[in-house]
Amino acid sequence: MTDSASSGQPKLTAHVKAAGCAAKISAGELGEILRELPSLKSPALLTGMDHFEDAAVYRISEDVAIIQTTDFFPPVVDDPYTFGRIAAVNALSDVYAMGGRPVLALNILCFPTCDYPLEIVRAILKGGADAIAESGAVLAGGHSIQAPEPIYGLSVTGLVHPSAILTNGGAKAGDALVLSKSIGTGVGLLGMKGEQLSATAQQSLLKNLTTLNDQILAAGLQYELHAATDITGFGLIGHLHEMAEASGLLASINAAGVPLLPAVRQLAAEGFVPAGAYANRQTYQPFVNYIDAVDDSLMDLLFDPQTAGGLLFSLPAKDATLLTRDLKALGVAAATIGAFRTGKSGQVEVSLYDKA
């Protein structure tokens, strides 16, 4: 790996305004966005813009559909070897997440080579080539431009049957809700960046960023899932949101249930809390209604933009307990955080209760 900070250059960091899906524009401005962009339909198009499904998926015969998608970011760490790694976990996720297996990807990549060495741009691609390679994926390309900020990412390109697709919203009442990936990424990216994490805590998050979804996504197939998503810049709450809009149903999670990185929970107390937070939580804050007080702190967490994150399982309530503990077997920190049921849709309830 070879380090910007330590080899004396400026930190990949340095002049990141907001890292990782942290720097995504906000739901409320995106639908704002997209509000009188023309959609264009086709029989052949499974999943689109609707939604906010994870990727887009085109029937191309009885047998196969695509998988595409696009995801790139600024710098979330100074390693960068570390920062491909991660962007490019990111991006592949979004086939897991429809229930695919990522097949070709592209390098996309903004890099300013006037201010560091080209090996930093090396050691960022060979990190998401590395990443590509044990997804199973094969690199063939990409498109590179010069930029003020360093911006890396894929697009992928992936396969699954129409038959299998996962989508948002397939969720059925009685559901149980299975989270497969500790959250709080997003606070932990500002409290490493400003070294108030410990080795230990910093190597629970580098782990929890670097890690595939695809042996996840291998151990929920396993079981009858009806919906699916990855949770990554919207946070819990909004891909959760967005989850029981798309099924028409309501979503209750006990936040106490929800597993956190190390450290994350006092750092979000002290302040560490992105502006990709309190975006998610202006444009969601409706949506959610509280039946037990919960502190600023863990709300903050819950509306944590999140990068890389896990894949959020909906299933059948007698599968829950088997599915997670084959993912705590992966040494994935998975639960069971809450169910659907009918109600008004898209509408998120939060309450404090043991676990048991």
Second form
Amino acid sequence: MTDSASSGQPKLTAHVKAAGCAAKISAGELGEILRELPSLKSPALLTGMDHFEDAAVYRISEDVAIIQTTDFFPPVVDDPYTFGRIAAVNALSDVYAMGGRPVLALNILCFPTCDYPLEIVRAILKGGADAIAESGAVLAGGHSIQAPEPIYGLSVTGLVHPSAILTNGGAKAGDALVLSKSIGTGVGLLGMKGEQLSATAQQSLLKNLTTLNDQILAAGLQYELHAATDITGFGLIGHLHEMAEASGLLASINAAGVPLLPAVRQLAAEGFVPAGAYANRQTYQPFVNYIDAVDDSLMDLLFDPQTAGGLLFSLPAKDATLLTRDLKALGVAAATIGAFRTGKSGQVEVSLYDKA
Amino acid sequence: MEERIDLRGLTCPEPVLRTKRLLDDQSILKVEALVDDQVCVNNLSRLSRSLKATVTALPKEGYFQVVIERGQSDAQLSRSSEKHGQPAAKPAESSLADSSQKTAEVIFLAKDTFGDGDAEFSKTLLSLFLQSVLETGHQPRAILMANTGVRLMAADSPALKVLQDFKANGCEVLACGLCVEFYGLKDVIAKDQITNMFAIVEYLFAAEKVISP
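If the structure you just shared is the form predicted alone, then what does the corresponding form predicted together with the partner chain look like?
Expanding to the full complex; the earlier chain stays at the top.
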């Protein structure tokens, strides 16, 4: 991490109110904002704003559809290179969530060049560029402006065969839900900002935040995937709800089986809970049915807005254990966390068995 | 020792962090903190709970005053939180948390009678049983009906009223969908009260106690 206290410049996260995907406008507010916006249709637009899809998909020929997405946010960590990488990993993720591969990326940058030395912004862009290179996409420019608060992210174009698009709406009754990467980045980042994380806990958090979803998607594509999404600002339950509703099914999960980052349970219990988690809870609580009493700290994590989260797959139950095994072999946290069944559309049922 | 601290204008996690640092000093028994919003109140409430301290939040004009106290016995603890409990300042989700922590009892009715005596009499007994459960204040998490049990939800069932009362109290009143179809009650029972065997199994296995008269 960059020690900036001695150099006089503010820490990168110093004035950031809400970090990462916790900075997202809440689903409830977004719904209000978008309500009056005309929803334009085109036969070539394969997925749009309905069901809070991860990205727009536009068919340009029988064999090719483009995936277009953008994502950006203020610094989540003080180290500029790491921030750049996390922002890029997060933006690229939307393409993977739709089953595609990123081909082209443009930088989006807001930066107060008077407050920080230029090497800081250079490091942010380097972190992003390295992640883009790793994804196989090409960085082809971007746009930057002066702004009081640093913001970085990407606009990404991806490609996918129109028949291979993964949406959050294709899940079938009886499917199992496999989650990759651990939950708890919102709480973890607050803990990190408050210097409450041990070195190993911080390492796990940063690994979760900087891991591209490319290999995770590749592992999933070895099986018959019915639906997929990436877990970001709406939290695990929010994205589960969106997937369940788009698929017209009920999602049932075992909260005890959800992989959590180290230390986040304790941090949540001590009140290191981002505003976004409370907002998500308020928005999605009406769709949640608790079979067991889930305590506040675990519930906070189920609603915790995730930055650069993993992919959530819906696939035939018989393949769930195999996929979980493959993901773990990649060094990624993974678990079968539940299943879809017929029932009230969009409902999320939360149980608590001791072990998954 | 008492501490007062103004945490207004600070961004998350500073308010909870600074309060935690204060309370790390065991000699400090009471902290009065001023915070900007409900999120900070929620976070300080969690911190207090993790330290087994009581917390009171009073809404002021444009901010909240949060008082955290520790070092009381458990009895005092529950009394003081009751006394100071300000509905407006309770964590926004407290009522929701409560609703998920009801007693873990489930009533499972696989027939529309209480025992196997005279048919009409046995039906009356079952209504009486449900009525008594309600009146004695027991709050089962769910009432699940299967087989002829689903007839309790029919329009002419003497138990319908008491089942509705349970539902109004927040108890899940659910009928097995297959059974509803088999007994031709599909059009009389509300869709959101129809469930499947999968859910019934989950309710039964999650229950601390299953009551099946």
